[in-house]
Amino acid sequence: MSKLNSTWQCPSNIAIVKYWGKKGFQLPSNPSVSFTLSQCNTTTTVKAYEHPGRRKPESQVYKEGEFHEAFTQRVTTYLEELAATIRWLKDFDFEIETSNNFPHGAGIASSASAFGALALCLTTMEWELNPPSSMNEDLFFRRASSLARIGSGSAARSVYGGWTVWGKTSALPESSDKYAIKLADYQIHDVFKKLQDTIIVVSDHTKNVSSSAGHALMYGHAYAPRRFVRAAENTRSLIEILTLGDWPAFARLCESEALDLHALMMTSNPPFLLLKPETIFWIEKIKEATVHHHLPITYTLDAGPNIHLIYPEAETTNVRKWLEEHKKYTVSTQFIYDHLGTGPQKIL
């Protein structure tokens, strides 16, 4: 009986241009641009046991060492969807152990790192069973990105380090809705190569609407058509901004995209308000710091209340001092100090 093992650690990512809304089979309604984090990650071990003759794969998922029924159901559905075109999956049962080192379900893209890690493990196994004629690293990560996308759209971006684009855009002929691509080093100005991301955690509770449900609310949304056009325009603008090193333009686009995302949720049917009073407090303080103290900081938000405070590496000392000075006003707030990362790591 054949047995396969693989372990990967995969980081979360934070989108600057947001993906919000789907079409077809887990394809984005608009392109998105993100950078991969370094410290917020998921570690996943997949053990596959051959069980020929099954018509569909089965799985058991253990999260933080305990059996997790809800995630098992989600992963089983995911594997069944993949097995429709990837036949070897039908001949195996899967035991999956996963853990992440940051709050789950609080809007820090835990699904992105989780399905990114799982897809990397499955791609490793696939290449072990059926070695390609050319062991090309770019093809490996493109395949992993495509598989990750089926489980969680934003996971398509987490399998790379640095800056990533997912979704077809006229700015990049090689871009695709089916997988993400990594922006080349020469396309990124030095100011954006070592960005810091301090996550201001105002709540570590699971958000009251899942990302999947939020995406579904874009069907028939009154503002959706214009949003998709705007996101495509912002993608092209951001790619140019990253090359030029234009920090003021980056900050404006970053904040605009964050508020766009939450405006869409607040105007959905039914509407959702995920921002907390502490979120508004920090947004106002960030604006005050940039206008009155000329501190080069900006922010973005995922689908949750927590703020990603983004700033150049050279400003780390000043920003951390500023954060600590203001923490006393929201005693429950915690900080996760992160930065732009180099991507996933293969452990086994």
Ligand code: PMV
Contents of the next structure:
Amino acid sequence: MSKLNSTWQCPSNIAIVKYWGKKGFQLPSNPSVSFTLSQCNTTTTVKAYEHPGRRKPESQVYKEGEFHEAFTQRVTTYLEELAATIRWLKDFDFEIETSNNFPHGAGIASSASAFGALALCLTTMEWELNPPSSMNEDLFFRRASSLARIGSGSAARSVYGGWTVWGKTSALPESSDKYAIKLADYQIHDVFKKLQDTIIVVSDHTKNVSSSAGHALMYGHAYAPRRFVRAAENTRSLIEILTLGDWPAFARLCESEALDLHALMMTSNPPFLLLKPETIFWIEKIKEATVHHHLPITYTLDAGPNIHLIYPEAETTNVRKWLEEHKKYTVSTQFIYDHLGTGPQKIL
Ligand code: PMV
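Return the structure block for the form predicted together with the ligand; the form predicted on its own was the one displayed.
Zooming out: every chain and molecule, the one shown earlier first.
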């Protein structure tokens, strides 16, 4: 009876060019670009017990020590999808223990770090069972990224540190819809190497529209064809901006992508609105700070009302002072200070 065991810690990520809309089997309708965070992590341990002769894999998921029914269902479906092509999974029962170090509903994609960590554990086990002819690190993370993608598209980008691109783009011949790739150090100007992301938690309520439902609303969306072209253009532009270190161009693109995402939600059928009055308050204050006080800050939004305030590391003191000054005008007082990180860590 073989028993496999693996533990990984994986961070979440924040997309600057957004993935919104799918095609085929969990492939993106457009390329996306993100940077991986540092402080917001999921840690997952997978124990796999051999149980030959099963038709499909079984799993039990524990979150912070407690059995979690909804996660068990989602992970079981995920493992079944993978097992259609990855035969060894059928011969094992999986016991999974997972924990997040960031609050649920804080505007940080927990599915990205969760499926990133799980896919890294599964890839470790796969390589232990069937060692590939060459133990190449790039191949390992590429494989993990392609497995993570099946669970949650944005998770494909979380298996690397720094800046990553998921989806085919003419700017990078090695890019793919099936897995994300990491941008090399020389492709990133110093100003974008230590970016800060302070999450202004406007609301910590769970959003009432899941991202799967949101992606599905892009089928037949009146603006979808134009959106996919624009996202592909923005991907090419952002890759160039990251190399050149052009902050004003970065800020323009970042804000435009955030608003595009929410504009697509507001114009879908049925439409939905995730922004809150305080989201608009902060957007206006950020604009004011950039125009009148020349603070080099910008923002992006995920699928929710919380603001991701993005700025270079050198501005940290000024930005924190600015945030404290404006806090009194709002009811949102929770800030989560994160920054670009170096990627997942193998614990066991
Ligand atoms: O990975 P999913 O299926 O939860 O979709 C994520 C979509 C956004 O977070 C809104 C954008 C992105 O690219 O991360």
